[in-house]
Amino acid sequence: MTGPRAGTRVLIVEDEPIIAMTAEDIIEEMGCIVAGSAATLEQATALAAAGGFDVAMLDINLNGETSLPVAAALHAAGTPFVFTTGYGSAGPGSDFSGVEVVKKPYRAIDLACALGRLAR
């Protein structure tokens, strides 16, 4: 497994509390830092604008809203990110066709490898 380097700061955008807590545990077990966690588009937009993280993982569907505005902001800022989704491996569309999609439920190794490809 090639995970992200220790100390990598990760923004988690996930609307399901159990999945967010699991992601936090996985990230901390990798030696990384949870720089922030957002459950809504509004929270995610604010945290993305504030910065202070190296990579992000974005749940595509946030309780009926998409995280695509956050993805666009991160892309414009040059901040790498992955999408996570429980709706199969299809991504959010052609605007982000090059962004890796991690299918939920994901294993720690899947998330570590995906984040590792972003932050080495």
Given for the second form:
Amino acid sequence: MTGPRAGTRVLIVEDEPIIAMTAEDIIEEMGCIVAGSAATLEQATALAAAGGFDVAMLDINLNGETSLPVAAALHAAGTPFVFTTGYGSAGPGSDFSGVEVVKKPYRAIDLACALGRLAR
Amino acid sequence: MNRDMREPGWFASGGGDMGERIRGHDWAATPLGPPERWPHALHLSLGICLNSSFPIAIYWGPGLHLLYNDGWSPIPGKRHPHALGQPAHLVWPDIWPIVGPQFADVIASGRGYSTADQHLPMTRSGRLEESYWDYSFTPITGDDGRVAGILNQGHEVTDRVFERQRHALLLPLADRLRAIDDADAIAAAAVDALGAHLGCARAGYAEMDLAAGTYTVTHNWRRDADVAELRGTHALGAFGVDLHDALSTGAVFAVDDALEDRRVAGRPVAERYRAAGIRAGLVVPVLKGGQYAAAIFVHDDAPRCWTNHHETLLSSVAERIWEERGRARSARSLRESEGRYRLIFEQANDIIFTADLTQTITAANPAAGAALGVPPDALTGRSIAEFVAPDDLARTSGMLRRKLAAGGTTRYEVPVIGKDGASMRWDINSSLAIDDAGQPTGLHAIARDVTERHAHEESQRRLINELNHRVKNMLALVQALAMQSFKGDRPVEESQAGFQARLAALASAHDLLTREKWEGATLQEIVGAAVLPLAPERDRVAIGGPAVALAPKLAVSLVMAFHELATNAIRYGALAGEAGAVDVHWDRLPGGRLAIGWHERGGPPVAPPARRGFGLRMVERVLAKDLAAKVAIDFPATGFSCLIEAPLPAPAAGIAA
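Would you mind giving the form predicted together with the partner chain, to go alongside the form predicted alone above?
Time for the whole complex; same chain goes first.
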């Protein structure tokens, strides 16, 4: 298993509630802790600022808004994160070219591996 | 001179042919008597006459008996040599009305008379001809001091007079015709002038259509209204085969008197002449490239002696008509072609402009003006640089250099600053304008405004991207539903049924939105789509409330949420038994809020579950997130209830609220 260490605290940013719930289940099943779940840019910004998590997964498009400001805040804080997106080739932009993108729909193992690479 | 001038018969030799004839003439039988008895003045005059190389005649004695030299001998035509010794009035009966009085004046006054360009209608070679003369009558005084004879010097100037007349007609006519730009009006003006000039009965111009075997006269001049009209299109042989044959080989057809001419008189065509009132006619053809192309004609209702002067005149007029008609026709076709291209230029949707080599606009069409927000005329003189950003101008100039170096055309897209600073994109197709010497003088360009096409392509690309995003999100959603449906230790069949029901709810949400053209849906429709397909009987579910319109994404989420509530009701709640019912009702609250109540009753006794399943968690999450709602779930024994209070969502466009 190449997933994150058990007990890793994960911030989930995802605007689709059903997908967010499933992501929460996946995180818990891999032995990690859901440190927070944000559905909007506002919530995400607040949770990112509050901290208390080790890694984050960011949906790039939050109901029409981009989550890049959150990405910038995480980057500034040195917190590792991955992007999740349903967009094909259109990535988040050159500022975050080094950040891994997990394409939707993702399998549990895809997410686990991506988060595992972050936490190591 | 050794000869004794007083000696009778001093002209015993010399004097040419006429000297010979005078010596051989039987003068004794004439009133002049034998030469030995002729007065000195006559001898002297005759000596001058016979020695002169200029045409000289002597009319002598009261009867004006004629003596003349070789130079003069052609003047009387066929009357020579019989005219020698004859009295003047017998020699010249045809012109006697003119010259008779002139002789009489000179004799009576003793003064010489001279005239220039004197018109003498003279019968020579059997035809009465129009002729013109410069001549003088000089009195010769006899021994008694009275006029004994008249010395006549003269020469014919018919050619000169006709030529002058021809010029007098043609020069002003040429100027007039040049000012006319209608081909038929040109022919009409010319034949009117010709007819009036000749004083004939009719004049006309015809153009041949050899293929059709016809000729057409668009207008003929008539001296008066009694002269028959010959306007119209006629068969080529209408006035006889002889005429047509002559003209088509380039020969002139002249009839001095239709009643005498063997090509007319006594033939069927004579009737045609009679009907048209043609007694005399002259027709001169115009040949072009060896082809009989046109003819000019003059007719008279009296016999007329046509001469080569008339032929020359008619031929000159016909050539002038032909040339001017050609000029008028090509000018007209040029005008028409210019008009056609002007129309294309003016009405084209495409932008058309020309520019010189400094990229200064030299002409622009209305489409160009409309696109740039400048009247087309005002574009002339302005630089292309005004409408293209500096970076793009470098490209435009590069294209011009490429054409100058390699010729041909270029096609490229250029961003253009359009009307009101609008940013446009033109697809420009341009080529060099080349002068007759092969030097480039500027460029022609046709441009199409492809701004909209570009915008469309851009929106197309965005739509495809968005579609991809939505499909991926939908798959992610389906995947999440699958994971939730197959979680736990429920029997597989139950999990499958639940998954299929969730997919069906998702599908019906999309059906609903598709029906509404993806503009949103009402709450009534949303609850109905989620609940009614699952209800065992319709009357066990009551749905109602005021119209509330919701946006598409919200509609999908709500269908999924209500689907979960309905599923729970069937599995554990009011719809699980035989008699229970569900009431879904909503209301607008003061302060722009919406309250939705889900109430179950009449079902099996209810107890709160030990752990909330996916369905209820999802209801809370979806409603809390998408509606920013407060959700109160309760499990009283009488039946499950879910109260939702949310700000009234902004009405979706296109759906009545």
